[in-house]
Every structure is written in structure tokens, then in C-alpha cells.
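Next comes just one chain, in C-alpha cells: the form predicted on its own.
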Amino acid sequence: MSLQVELEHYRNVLIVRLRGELDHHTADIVRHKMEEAILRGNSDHIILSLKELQFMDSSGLGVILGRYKQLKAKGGKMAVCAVNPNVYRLFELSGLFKILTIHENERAALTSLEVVS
């Protein structure tokens, strides 16, 4: 199964829908897209939008990992929501969200960015 990426910006918020497997085949590809949105200053934050994300191994960790500390460093923040329960697992394995806030949905995710008006 391939890797589908859907960028859409909302605001200063870069939400970041991803389907299908994140894995070291595809994770160059979702590194690159994301770095480019960061880079380009009109993203202060992002949202990984993971409910049709069917599998994740630690190259996506790597990845997610990653733009968490160069968004940290702008000042920005990175919030998940509509995990898929294979990836929730490997989440709390990781500890991730120890880092990362997870929400229901888009909606709560943005709400907790204080974005919606």
C-alpha cells in the first residue's frame, strides 16, 4: 500500500491528512512535504490528521519526531488527532504522546491550538 499526503493550511495551522503507510519507503516524502510547508514561515503549528493512516513503523516516528523539534524551536506546536488504533499503540510505545497532544478530531485539535475563533 502506498502513502497518500493531503497538506492544507488553515490560518497559521498546516493540517497534514496522511493515508495509507508511513513507513521507510514513504517517510523522505512526508518529511519533505512538511519541511517545505514549515520553511516556507506560514505554519506556525500542525496538525497530523492520522485516521486513515493504517500502518506507521519508526521511520514515521523519525519523521513526526523531527518536524516536532523544528517547530518547537519557531515556537510553534504539533498536535494529533483521529488516530487509527494500530497507530495509537505505537504512539504510547513510544512515548510520543508524552509530547503531543492527541484530540478526537480536527476541530478539538484546532480548538486546542486556540485557532477557531
The other form holds:
Amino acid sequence: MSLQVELEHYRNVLIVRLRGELDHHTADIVRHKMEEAILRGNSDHIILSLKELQFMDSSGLGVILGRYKQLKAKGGKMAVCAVNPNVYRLFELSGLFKILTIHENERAALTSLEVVS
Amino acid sequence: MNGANMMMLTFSARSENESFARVAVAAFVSQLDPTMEELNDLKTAVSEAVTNAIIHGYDGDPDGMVTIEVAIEGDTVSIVVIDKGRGIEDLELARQPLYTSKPELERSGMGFTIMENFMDRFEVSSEPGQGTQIAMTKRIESKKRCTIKRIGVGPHGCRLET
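Structure of the form predicted in complex with its partner chain, given the form predicted on its own:
To see the whole picture, the full complex is given below, headed by that same chain.
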């Protein structure tokens, strides 16, 4: 079991869908793909869509926190959506909800970023 | 009383083995019929311990070997993760939430905190230059036994719901 990263641009938002298992081994893939997209600069904000993320550990927290910092330095916002209970616990434990907003689905996340009328 | 049911795994300190390690432990523990949440707790704790051994214990050297010992005794799972790597100089500091010795690798510093929270008991012992050993246990509330309890047969003290 590995990790697939799907990127979709919607107006000024980059939607990042993670499918599979995010650990130390697969964190590099996420970092490279997101870093590249952030540096390319087509998107102001990021939505992490985690419906099909089956496993995550603290390496996932690290890579998400890293991208958050990168995005914040450029004035962007990050939101997460469709978080399963296991991933939710990790976010809660690490205090990541203090800096990321959480939403039920991609649409709600897009609305929160004010790109859907 | 029968002794514990045990298994032991030793594998190269390579990141691609992190997934193998947690899946192998989960497969062994599945005989206790754990809930999805319990299984995920165990997998996460194993993943943290093995990742620490690979990144910190062996500093990414794939020649290092990581050993996992798992014992099932009654409804309790004991897991020991051992490396013969560099060890931890300051255990107190390493256990602080959000502390990491490798911020450049985007480590979150949450590994020990997660293991402590997801398992019932957690202990780390380390000798600089000798290696690190992490011992953790968790009690599995078997779903099978709960079913028996619900119809009032089992002696395990589960609430009668029918």
C-alpha cells in the first residue's frame, strides 16, 4: 500500500487529495508535489482532502505543518476536509486545529475560503 | 495458564519497511478481533517507533536492523521495538511534545506523545551508542467477547445491552 497524490486547481485554490497511507516513507512524495505547486504560485490557498487517506502518523503531521508554513509565508490559507476519526485524533493531539480549519467536504472548505459564490 | 503467544520480526532500517512493520503487527494482533480504532492505535504506535529507529537510531543507514517483538497474553498486546543505533542522549528532552532533533527533516516531534496517548503503557530506555528500546502495551477489548457478553454468557463484565 502506497500513497497517491491528486492535485486539482479550482480558481485560486489547490485541492490536494491524498489516497492511501501517509508515513515517513511516503511523506516525501507529498512534500515534493505540494512544494512544487505552491512555488508555481497559481494558487493562493490549499485544501487537503483526506477522505481516502487510510493511515497517517506523525510524519504526515510534519509534512502538513511544513506546507502550512510555506503557504502562510505567502499569505495563503490552508483547510482540511473529510478527515477520518484516526486522522482527526492526530490533528487534535498535535494542536493542528489551532492553525487549520476543518470542514466536512471539499465544497464546504471551498466556501470557507470564499471562492464559491 | 498458557504462556504468551509471541512473534518476532527483524528487518532492515529502510523507510519502505515501515508499512510492512505495522501491517505485520496488525495481522498478528487480529486474532484478538480488535476494533478498527484499536488496530489503528497499534499501527500508529508501531509506525512511530519504527520510524524513530530508522531516522534517529540509524540516521538513515539502511544497514541497521530493527527488531519488533510482539506478545499476546490474554487480551493484552505487548510490543517491543529495538534498534542498536546511536541511542538518545537526553530522554527527558526527547519526550517533550513537539521537540525534534531533526527539524530540517520536517519532523513534527509528536512521535513519543502519540505512542503515549495511543497505548496503555509506554516506556523508553536508551543507552547512547548502544541503541533504544521502546516497550508498550495495550489491552484489546475483543468484539467477539462483547457479543457473548451481550447475550449474557461471558464472565467479562461487559454491559448487557439486550
